[in-house]
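A single chain, nothing else alongside it, follows as structure tokens in the form predicted on its own.
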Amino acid sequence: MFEMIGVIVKKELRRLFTDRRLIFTTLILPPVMLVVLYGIIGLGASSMISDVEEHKSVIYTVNAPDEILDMLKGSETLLNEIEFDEIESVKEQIKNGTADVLLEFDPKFHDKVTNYKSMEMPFLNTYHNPSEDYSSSAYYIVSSLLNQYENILLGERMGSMAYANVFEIDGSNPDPTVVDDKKASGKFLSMLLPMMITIFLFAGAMSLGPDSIAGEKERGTMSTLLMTPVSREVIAFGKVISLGILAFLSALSSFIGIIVALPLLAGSLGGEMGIDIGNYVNYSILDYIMILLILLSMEGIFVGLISVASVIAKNVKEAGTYLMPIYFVVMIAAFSNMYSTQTPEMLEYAIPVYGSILALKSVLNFEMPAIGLLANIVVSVLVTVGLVSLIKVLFEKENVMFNQ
């Protein structure tokens, strides 16, 4: 039995490794696409950040006091003083992205802030466009300057600037951040990698599975194979094992592509988050073993689902139709875990596929409980065994295997 399973596995592997186009699309193209894609995203993000930093904010003011004008001029902004009847025109420019911020001061702003005991509080209206990066950046600059100006006024009212500040935040603290760099970097990786690995793992199996079973049924070669003295149980096991090996190789190539491509994002996204992702977290051998076990157990479910759909289908196109809803559910499970911040319950690890993604995230984030890992692997193996048993039953049905 095992010898015949080995023969079928070798046949399927030979089919891949002797087909140059299949090797290229399955093992070479995915990591290359990832590197190119992440490279473009990284360059684009860096370019966008640099562009915002180098941009000179375009700020318009109405009735601004001299002190405010002096502060704005010192911030290297493009300052424009306008009249009240021009406000609507400038607001339209802010909406269109050609202007950044408009400050409308009370006509008696200076008199009211200096004679605050006898006069009412002056108004100050600000206008900016949060959907524009330039405008948001300029608004941050303006808000900081207005806070400084307010402290100056409070200091004048109280007789000293020292009275304007009740306490000082981190003034004598050279290093206010207390962070575990290892865990911070792991958190970043745990947000991205589980989602990507899961999708590529399923996509890799889906690109190979339908042709391995449904494709042979469509071409008529499956009928010939079923007529041989080899038991259908052996054929089913051989198909599933070979598909699992091919799917894992496809996922491994994509995983390598992700590892190579991530540094291209590190300089831009990582820097913005205050994390040096370029210096990769040193995961232990045990962590890699846990990741491998999770991937293998989750792959077993994927291969089982894809094989079932391929066995039921009459041709490759029909198999693809059956698999799309499953792919959609897998994507939902992958994305739902991406931004999750809550500590998972132990029972969540026992949910097929979802629990595997959760387990991957926990391992990468250095928070994987042993019981959770065990529950996830045991459930995944049981589901895989159930799917393989179903495949075995389907292989015994004449109307299914001969498209009757």
Given for the second form:
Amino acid sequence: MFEMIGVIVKKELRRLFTDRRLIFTTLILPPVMLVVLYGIIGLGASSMISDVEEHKSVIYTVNAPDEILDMLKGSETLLNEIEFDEIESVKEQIKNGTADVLLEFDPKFHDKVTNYKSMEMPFLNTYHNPSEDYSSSAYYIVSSLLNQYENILLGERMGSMAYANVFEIDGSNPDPTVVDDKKASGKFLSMLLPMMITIFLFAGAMSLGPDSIAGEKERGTMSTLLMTPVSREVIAFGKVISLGILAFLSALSSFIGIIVALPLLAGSLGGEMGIDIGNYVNYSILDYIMILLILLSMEGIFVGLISVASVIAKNVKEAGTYLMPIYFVVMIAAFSNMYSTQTPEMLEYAIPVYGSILALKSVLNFEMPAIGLLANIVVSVLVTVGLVSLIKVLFEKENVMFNQ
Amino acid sequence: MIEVADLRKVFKLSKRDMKKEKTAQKEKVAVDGISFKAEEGQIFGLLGPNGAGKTTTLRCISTLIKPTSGIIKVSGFGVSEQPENVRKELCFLTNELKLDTHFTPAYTIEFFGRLYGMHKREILARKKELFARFGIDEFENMAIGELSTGMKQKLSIAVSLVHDPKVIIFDEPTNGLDIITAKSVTDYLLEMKRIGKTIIISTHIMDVAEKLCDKLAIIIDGKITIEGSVEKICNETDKVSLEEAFFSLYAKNMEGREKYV
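And the form predicted in complex with its partner chain, for comparison with the form predicted on its own?
Complete assembly follows, chain above in first position.
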């Protein structure tokens, strides 16, 4: 029996590895696309940040006091002083993105600030466009300068600059962020990786499964196989095992793609969060073994589901329509786990697929409970056994195998 | 030897099938209690119009589908009890069975040989013999998809014979073949008969039936209406040719059906 399963598995592997088109679409293209896409996103994000940083803010002022003008001149901005009747046209420019910020000061700003005891408080109107990155950035710079100016004025009123500051935040604290690098990296990875690996694993099996079973039925090659003395059970097992191996290889190639691509993405996003992506290496061999066990058991369910749909379907196209809803359910399970922050209940690990994604997340977060892992793997294996038994029964049904 | 006793095959019809068949019945009787015996060194023919139940009978004998009732024995093995042993004894050739066009003829015959439990040396010897016999040796390392239709058909025959089966079942052996390939197939069947194989073919072509078959069974509406040699059938129906005999039986059957309706 095992020898015959081996013959079928070898044939299925040969089918893929001697077909350059299939190798390209299932093993090479996904990781390359990941690296390219993440690279573009990473580069785009970095260049957007540096572009905003390099941009000289275009600031317009009306009736601005000299102190403010001096401060703005010192902050590498393009300063323009305008008259009151030009306000509307500058506002229009801000809307169009050609100007960044407009500051309209009270005509008696200086007098009112100086004689604050006898006169009313002066007004200051600011205009900016939050939908423009340059304008938002300029507004941030201006707000900070105005705060400084306000502090200076307060200091003058109180007789000393020291009185203007009530307390000092982190003035003499060299290391204000207390973060466990290992956990921070784990958190970053645990948010993205389980979701991605799950989707790649399913997509990999989905790209191969329908052709291996429904495709063989459609092309009439399945009947030729069924005419050999090998039992249908052996053919079913051979198909399922080979699909498992191929789907795993496909997911592995995508996983390598993620490993290469993540630093490109993290360079722009993770870096700012104080995360060192190089910390993956902090996972122990035990963690990797746990990840492998969870992935293999979850893959059993995927391969089982895809095989059942492919056996029932009359052709590859029909198999695709059966698999789409299953794919959506898997995606929902994957995405619903992405942002969950609560510690999972033990029973949640026992939900097929959802529990596996949860378990992957927990392992990457360095907080996988042994009972949860056991519950997850046992349930996944049981579901796989159930699905394989169903495939065996379906292979025996002539109306399914010959679609009469 | 093949023994078929009181074989009945009933297909359940889905709503879509009922609509397609324009019937209100939920079942279709494809084969209705047929019995016959095919012996070694003989070619037994099932002759009948399309939809008479010929292919269904052959598929039941080949274990591809299960009989609803009745007994089929191939070299003493029951199709329901020992399907794997039955498949070891026979080969079934039909247009429905195809080979993966991605692989080469050499790999394909080796793969099927392995599934029949043969050793590599045995497979290689058999491959050499069969490929030479059917003129495939020149093309053995080309992808099957690149072969001509005739060459593909010859390869299907060669692959199905890799395990040197005692029983050869051939559904419509010359259908869709050019005259040269058709001749090489019929010649091969006669050669197999001479070396003592049991052969069953199904056909709706009178000429093929007359030239090849030692014994014939005419199937109409899932039932055998007459069985015997061409001579016996002509005598019993009082006709001069198999074609005339067939049409007289067919007309009689249609008459009976109309009366019954």
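Residue numbers count along the first chain shown, from 1. Being a predicted model, the structure only gives us computed values, none of them experimental. Rigid core (definition): largest C-alpha set, two forms, superposition within 1.5 Å.
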After the core is overlaid between these two forms, has the C-alpha of residue 200 moved by 2 angstroms or more? no
Once the two forms are fit on the core, has residue 63 moved its CA by at least 2 Å between these two forms? yes
Can we say the CA of residue 292 moves by at least 2 Å between these two forms when the core is superposed? no
With both forms put on the same core, how far apart in Å are the CA positions of residue 116 between these two forms? 8.6
